[in-house]
Amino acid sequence: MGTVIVITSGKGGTGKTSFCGGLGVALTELGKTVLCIDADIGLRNLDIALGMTDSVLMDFSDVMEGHCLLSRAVATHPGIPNLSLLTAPLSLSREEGVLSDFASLIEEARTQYDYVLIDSPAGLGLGFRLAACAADEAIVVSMNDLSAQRDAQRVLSQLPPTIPVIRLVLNRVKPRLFRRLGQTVDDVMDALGLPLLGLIPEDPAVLLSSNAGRPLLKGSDKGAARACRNIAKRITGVPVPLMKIGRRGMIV
């Protein structure tokens, strides 16, 4: 049975979707089969992060409404055979019963993939509840500004108590900003009460790869790409030292 991980943040702009795509690719590099699910109804962007904008034909509502099987609705990445995407619909025809229907879809998906990564939308609406309803683990993506941390705290309070493992990823880290704010990574961890899964530096390669229509990890082996690979190894149980902010304002 596969592991289902919801990736959430509480607010937009944290780089959650890019991280979800990077983590998905990194897990396939470790020999895992991965299904990435975009739960952002009406504002889906995970296909862009994965370089699959021309691959999506169906969405998870087609499966929930019985129009097709899960195996037909998912799109396989053209260059990464172990990576698949199930995207969100532009809208839902109904809201009644969708939580149980989505949970059933997830239970089927976990029998077919080693990891199911669910990209939760910003906010605490229906998409968030769908993304979290059947998860085994949660990754909260935040930044070191107070607004991102406050929204992350709100998300934590709304995650189902049935999720036993919740960890923190600090994304878009600018070491010099940490120093100017007089903050440390431990301060953020203490504020959220979460163990740290990894640090991801601010990296222009994220935007460049997205605009080029290719996954980040296919064009880079350092910066954010390296961080995603390290996080994937930790998730699978490989002991990898955490990146840290060095004295010269570098992530090492």
Ligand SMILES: Nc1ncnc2c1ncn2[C@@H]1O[C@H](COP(=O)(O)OP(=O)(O)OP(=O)(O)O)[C@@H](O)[C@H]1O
The other form holds:
Amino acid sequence: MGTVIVITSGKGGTGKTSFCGGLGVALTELGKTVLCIDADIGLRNLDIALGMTDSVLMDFSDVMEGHCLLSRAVATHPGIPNLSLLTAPLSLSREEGVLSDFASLIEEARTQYDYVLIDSPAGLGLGFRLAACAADEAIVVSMNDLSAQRDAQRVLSQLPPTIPVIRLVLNRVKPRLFRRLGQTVDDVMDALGLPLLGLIPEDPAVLLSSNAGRPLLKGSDKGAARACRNIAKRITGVPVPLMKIGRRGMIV
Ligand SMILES: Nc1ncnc2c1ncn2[C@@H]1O[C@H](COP(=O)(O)OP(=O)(O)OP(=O)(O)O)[C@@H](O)[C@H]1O
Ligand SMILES: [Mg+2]
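For comparison with the form predicted on its own, would you give the structure of this protein in the form predicted in complex with the named molecule?
Let's see the whole complex now, leading with the same chain.
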């Protein structure tokens, strides 16, 4: 049975979608089969982060409404056979019963993939509740700013109590900014009361690769790509030391 992980944050723009795509690819590099599910109804963009905009035809509402089987609705990555995507609809035709229907879809998916990664939308609305309803683990993606950390606290209070493992990924880390703020990674962990799964440095490659329609990890083992690989290893139980701050204040 596969592991279902929801990637969430509360605040918008913390890097959930970029991280979900990077983590998905990194897990396939470790020999895992991965289904990424975009739960951002109306504002989906995980297909862009994965370089799969031309591949998606069906979405998860097609499965929930019985229009097609899960196996037909998922799109396989053109260059990464172990990576699939189930995208979000632009809208839902109903709200009643969708949580239990989505949970059934997830239960089916976990029988077919080693990892099911669900990219939650910002906020605490229906998309967030769908994304979290059947998860075994949660990853909260936060950043330096206090508003991101406050929203993360709010998310923690709204996650289903049935999720036993909740970990923190600190994204867009700029060591110099930490110094100027007089903040440490430990301070953020203490504020949220979460164990750290990994740090992802600020890295222009995230935007550049996404805009070029190419997965972040394709051909790169630096910066954010390396951070995603390290996190994938930790998720699969391989201990990897945290990235270090190098001589010029960069994370290496
Ligand atoms: N580590 C990083 N370094 C630099 N830019 C990043 C990093 N992570 C994400 N970004 C950029 O931040 C922006 C928001 O990223 P992304 O869409 O992944 O966030 P999100 O949390 O999914 O947003 P939303 O809440 O709207 O769904 C994008 O322009 C992305 O390229
Ligand atoms: Mg997103």
